[in-house]
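The form predicted alone is given below as one chain in structure tokens.
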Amino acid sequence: MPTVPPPYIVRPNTAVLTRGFDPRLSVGSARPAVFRSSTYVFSSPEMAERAFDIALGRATPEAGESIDLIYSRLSHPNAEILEDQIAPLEPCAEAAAVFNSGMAAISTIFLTFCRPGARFIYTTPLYGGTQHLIHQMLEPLGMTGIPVAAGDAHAMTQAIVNCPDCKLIFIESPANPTLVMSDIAAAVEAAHMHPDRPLVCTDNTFMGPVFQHPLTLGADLTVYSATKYLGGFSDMLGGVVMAKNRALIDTLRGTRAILGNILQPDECWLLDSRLPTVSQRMYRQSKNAQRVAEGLAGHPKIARLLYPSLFTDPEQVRIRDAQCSYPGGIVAFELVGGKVAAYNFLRNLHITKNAVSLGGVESLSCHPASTTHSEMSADELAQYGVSDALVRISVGIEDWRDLLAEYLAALDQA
């Protein structure tokens, strides 16, 4: 949607409330309305031709040019508003594309930039859905995925150097659910030296867009499950990809038009309304999680506690300090007593609900080995540190003292 920018630079928390929306085009509405339309009326036959030329890549829009909309599978007003308003949250982002889920966004990245015969590198462990995509869809299509342990910068560099026809480096940092961090800048440096110049993409769902900014570290793309912290209320699905290079986003939008996985107007409107509070929510969740993690540290029923502010490995501390400003809202730990203790802990929670997903204002807990990561083999689970004793908690905005008291009581029952 065309809009007149102010004669000065505004900061991200202002831009998400003002950029990309012109009230004059919505009967003076102070906030965007929902535009539920499948098709759009052209202003003239010439403008219809121009719109199709641009949509099909035969032409590029001029600076400030207003292009007629065509069809909601390609784009629609709410998607354009959301994409314009969300980009400032990720420093260095020039453009964004929205999808109807995080997995839709990730799938579109792989299907756009990798082809049969191509190779890509990915960190492990990964979110279970991404792992499933790689093994059950991409590899049967003739693509080769090369796993590298999260946090091992040397192994990542060597994998990139020794990977012919490398098209993409996919980094999930922190890793789900072990919270191991990977050195994004080191991967970028190795990618820039590779003759194929593979793209570097970071799944920034756990820390972004507030506590970690992959594009400032040199990554080409950053992807989010907007279902999580961006949406923040566990009531919608969405995905977002942002990039420094607008041409990359234009290419993704072309694939999106074919796959038909654009985020629908109602969800775009809902997600857009959540953007102004994402920073406040994430700061509260991170502070709560840090207090909870520190309150649980050293508990005799916890065999291993995973939280960024409590890292002891020097390399993990270095990466954390180099690329994250806050430790985030996810806490994970292994219980003494294995799976039985983990299940007993979960069944004795009341404030915190036993459910998958994360990033909502309510606290959620799950057992990754039997749920989100259950498609991994026993060898993969063991290799990646996703044990039967591991519990993951997404800390919400409740009073942290109530959460800590609940976890201490549940540990007594475990």
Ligand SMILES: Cc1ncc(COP(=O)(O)O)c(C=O)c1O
Given for the second form:
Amino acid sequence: MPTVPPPYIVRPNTAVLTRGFDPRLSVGSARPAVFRSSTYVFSSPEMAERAFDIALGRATPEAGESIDLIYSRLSHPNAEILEDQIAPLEPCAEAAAVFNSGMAAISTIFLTFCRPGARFIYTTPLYGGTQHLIHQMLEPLGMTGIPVAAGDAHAMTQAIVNCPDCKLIFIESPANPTLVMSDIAAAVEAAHMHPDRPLVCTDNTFMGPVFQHPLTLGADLTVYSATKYLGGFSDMLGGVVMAKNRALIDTLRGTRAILGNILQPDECWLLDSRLPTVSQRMYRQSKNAQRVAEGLAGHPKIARLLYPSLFTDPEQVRIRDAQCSYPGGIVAFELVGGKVAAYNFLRNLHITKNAVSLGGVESLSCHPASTTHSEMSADELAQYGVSDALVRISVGIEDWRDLLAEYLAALDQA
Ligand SMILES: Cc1ncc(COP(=O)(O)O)c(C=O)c1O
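Alternative state: the form predicted in complex with this ligand, after the form predicted alone:
Up next: the whole complex, starting with the chain shown before.
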């Protein structure tokens, strides 16, 4: 069957299975083939020239024009298929670009839209790798990062208003690992009034593409570690950026071609096969996590439980209700008894493996302060609420009753 022709406009769960792939281009195979070639044969020298003119920005393609592929570092059929199929999962997305990890996607955004002398604003806490990128790479290159506490919409607006040469606002919401949510629409409003019109980018790894849609809230870019829920099986690395404005994606693809961090054909094929089930997996994980969190609430060995449906802070409740449709699959809590209790708890888990990462069908648990967030100073950890007593659980699709039973048993041992 050819791709669904216009004028049929289909919903995301249909589009993800029907658009962007024409079986006639893969000898009739019902699912995409893998095209591992590193280079592509031009149909004529003129078409080669045209392809280079377009790739290097010297010309823009005509509507419906077919352009020869050049070389797989720029793009390849599996990236094109994946980028076409993933875009409808993010409402308002016009285009997507795929990268070989979430960090590759995030680094490419910063290196494309911020230059030496530029300022950018970011929410705290952030995933440890993004924090490393900012402090160890971007700041030494002459960029200035301005931190704003996640969830403080007033501080975010003030930071934007008072930030000359502001090029980018990077919001990780919910924040890893504290799940504090930031008001994306408020940041967008302030960015639109700023004379530099900084781009607003949301790291939507924890909630998207199913439960939170930053582009509908006005963000310019949404970025994912596809290693997590999109990939869903803890067996691949990937990154995705989606945008309302196709030109932003074209610009990112230009940087990607030089950095050489496009997602490889086999990985594109694998991620493509995971897209049709991402919403089913995420709903199951969210429902499981909610039951686990509710079953742990009030436990005498838990000092603080962090889970969106159990938020009590009115501002966090407001942001959650405004921008998330489900609470998601991550539960975090602080144990009474600090680091020793946290380690004992992790030691006594058997179904839930002690590993970093999240979003896979299997449950994983970790101690952020000593692993994913261990590059933060003691002051930063204290300020951002990443204490030694905190454990983070990524709830999978196992039977939630078995998970809850093992957490209650491990709490007894802690
Ligand atoms: C919120 C968030 N963003 C980005 C990343 C980086 O993704 P990757 O490991 O695919 O580079 C992670 C990884 O854990 C993450 O949790």
